[in-house]
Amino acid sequence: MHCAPTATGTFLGMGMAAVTTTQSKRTSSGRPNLTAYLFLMPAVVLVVLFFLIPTILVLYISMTNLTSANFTADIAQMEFIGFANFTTLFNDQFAQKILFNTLFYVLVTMAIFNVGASLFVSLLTTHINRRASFVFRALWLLPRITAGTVYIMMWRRMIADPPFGILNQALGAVGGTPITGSEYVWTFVVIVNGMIGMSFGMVIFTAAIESISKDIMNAALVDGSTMLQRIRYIILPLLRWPLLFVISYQTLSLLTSYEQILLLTNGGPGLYQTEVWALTAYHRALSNYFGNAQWGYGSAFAVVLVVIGVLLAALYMRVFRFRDLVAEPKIETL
């Protein structure tokens, strides 16, 4: 004999699927976010080996009195002394000279080569033949893909005393100062490392605005706009992304090279004339004229160096307004 199914029985039944209908969506819903964190974790055990924990060690080591004089085999010989090297470091008579410089060195390549020049090129080969174009960038990018050492002494050959320099050769001839001299020296050094730095942005910039909607530009000339007015109001607009990303890069990347002008001028030619922030922690720690390497000293240069970075990222974030760029589409939110 079957029983008519009471109403509290039906409500309850109606409450235990919707229970396991939550559970199921839970369930599913948590298992593709495990997923995610599966394979970030490979990214994250790399950032926390060699970028978190290194980080933390030069900010401790930095303030430390550590040199190769006390390093031995005995390590107690080492003393925390506190922000002593900072205050050393802003009491060096030379450090407003050497930080002038690195401030002109990154902001005056980044302006010329490593964004500017580098935009210039993507616009130009993106509006010529596809053949012509490729051509054109892979010859852009043979100052990176040639070893950095082979490619400085082309260079420094290049600039030699006559005959052999055959730029000085040329400035002779014209009443002109070899470029080792203090007149061209930051210009030299900023080509040299420019050269290299441009073929980053070029590749960047070139593949974002490849990617623009072919229907927007053929829309932009159905209103009957010109290149320059294509490029002002949709090309540019579109590549806030790029921009923002590259200039980050490129400042970051900047503020820490320093093997380039190592092998150029190591600094000079004079008193720090074209020394850098990053090459002055490198002579500190590691290579100085009393063979004492500094390496507490050193390390609270680098300490300030990423101070700066960090100061100058979010800087450009502020700029160029990364919130909105990371904001979902105002449809999505309807």
Contents of the next structure:
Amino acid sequence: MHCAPTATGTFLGMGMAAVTTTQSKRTSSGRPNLTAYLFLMPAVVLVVLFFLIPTILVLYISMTNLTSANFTADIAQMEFIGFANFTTLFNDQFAQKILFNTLFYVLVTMAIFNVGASLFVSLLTTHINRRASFVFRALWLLPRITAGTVYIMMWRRMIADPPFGILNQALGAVGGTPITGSEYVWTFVVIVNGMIGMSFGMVIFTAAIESISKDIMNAALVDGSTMLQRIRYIILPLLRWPLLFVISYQTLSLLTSYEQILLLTNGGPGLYQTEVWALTAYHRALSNYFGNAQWGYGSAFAVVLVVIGVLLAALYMRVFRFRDLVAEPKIETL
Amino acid sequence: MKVDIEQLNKSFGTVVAVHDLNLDIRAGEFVAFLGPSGCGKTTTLLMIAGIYKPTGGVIRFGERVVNTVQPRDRNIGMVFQSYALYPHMSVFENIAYPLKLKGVSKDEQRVRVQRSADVMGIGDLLHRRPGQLSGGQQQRVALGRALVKEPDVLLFDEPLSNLDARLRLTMRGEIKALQKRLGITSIYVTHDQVEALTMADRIAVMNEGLLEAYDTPDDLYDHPKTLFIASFVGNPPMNILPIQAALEGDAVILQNDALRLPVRSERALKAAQQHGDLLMGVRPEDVTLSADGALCGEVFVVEPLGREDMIDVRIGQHRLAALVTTEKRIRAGNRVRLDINADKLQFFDPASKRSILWT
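Form predicted alone done; form predicted together with the partner chain now:
Below is the entire complex, every chain and molecule, led by the chain shown above.
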């Protein structure tokens, strides 16, 4: 291995860095290199098997009228109906409600928990005794590491309608009015999901705050900042990239998450009250009433989600200047 | 602003970082805290800055006890080894930051930032980001930021350690001149004795949380009160040899298993009054090549230092470093005769590690 700095670049360029010394702007050298491609193979196989092929399949199925009534596993036998499913989808009277539900769910959960609360907890725990902060952060990780079903069952016991439910028991004991889960359904959907999603941002933000040099933190105090001024003028501006990263990553992960809602409310109560887009895809394709699974129509929902996801991902990569973030492989600098 | 430190203590858990420290720093004085890493000098500085709270003792600015005063209420400026500039702010914003927090008007900020930047010679870099500056420029910005609010006390935490040797030399002179001109009480933490010796009015030598000495540079160099100071201050370091001193007529015989050195000097006489084993200290510059020298040994290593060569001579099992002119062309393996400047000898009690000559 040579020691000269090599051009960083695209994924391909990274692989090629070991064999090229060109400093040219992020272009891999013209000659394809077998070793480089071999190193890329595991990743390529995974992406093709678990993302590309399923996406193409879903894309195709979304253009068929495959249901449990005309089920076939043979792709050639499926009836191609073009964009009919999408036309139905865009005229679906509930699609709009579900879209707004999804936007509401993603934005509110992210603002309050995945970004807001995680930032708050990170700032708090980096300003207190180290051991205590470790305990707090460990506690906040519990929802993430608890099995989803167990976690949701605990919540359901917690917020069950009166006279049951730990929350209502407690409220009753202090003379409060009992609440019903259906009244505050969105509140609970957001809290339940938020407490899981929060730990991600917390870990990232805490690491980012801890990595700000002690000298800078001390300089800010000596220069005359209060703790709050230091957070506002020094720490938060330095968290710009972690913030953007968490926001973008969490929008994508919230957009596609539905397991907790499925287990907690199953989209109800009432008609689509807490139904989100990803859950609809699941309901239509795999869990429709009377066992009538509309694979074709459900796939159309999934395709819309994939398109939104890919567009957002592309946007974020631009905002991040992703190529600038691709670091020099460490082995070169050893 | 004078700074007084009385019986200052700081422990982290069971680790004692600073133990019963007493120091008085006069108004306008430039004091260096000198010592190896982990000696408690930075801890002390951070207590003066108000980042750490003392476990015991008192810190006074003037007559005011500042033990629990927040850093922002101490009116101090601080310069760090890593510069500690705010990377998301321009040079202007960096220097203006302390003023902004004080609520100084935008117009006055501009005037004072420009003045401070001009003093530091970075007046034309105000729109740049710290990342676009060289190390030396960054350190100037950090100094400008520390000076802009006209602090009562300036604190330096190894500010030159990250700069290259040449720049360090320039900045050393500049900081010293600036401090004298502005007359701001300054405390300068360093592990580099050359910095301490050249810049400070007085040096507090610290070791393992204790104050070893608090003296002017000349006194530390010429009259070391402890073995630690003798061996720590001065580069190349002082030779320390175990020795016994005995009176013989009007001469003092200094001898051990490998050497026998008759000398006539007041210091040696004082040492001869002590019975038993002693430690003798002699600086390399006080060891000279001499055809009729009393010491004879083999040159083991020659280190060319440019103007001089430092030679490492083995005398029996003992080593003696000497600075000799390069013209002598000494080579490793040569046998040389050496003489010692008896008027510059130091003597220490091996048990207490304290000087026999100075108290």
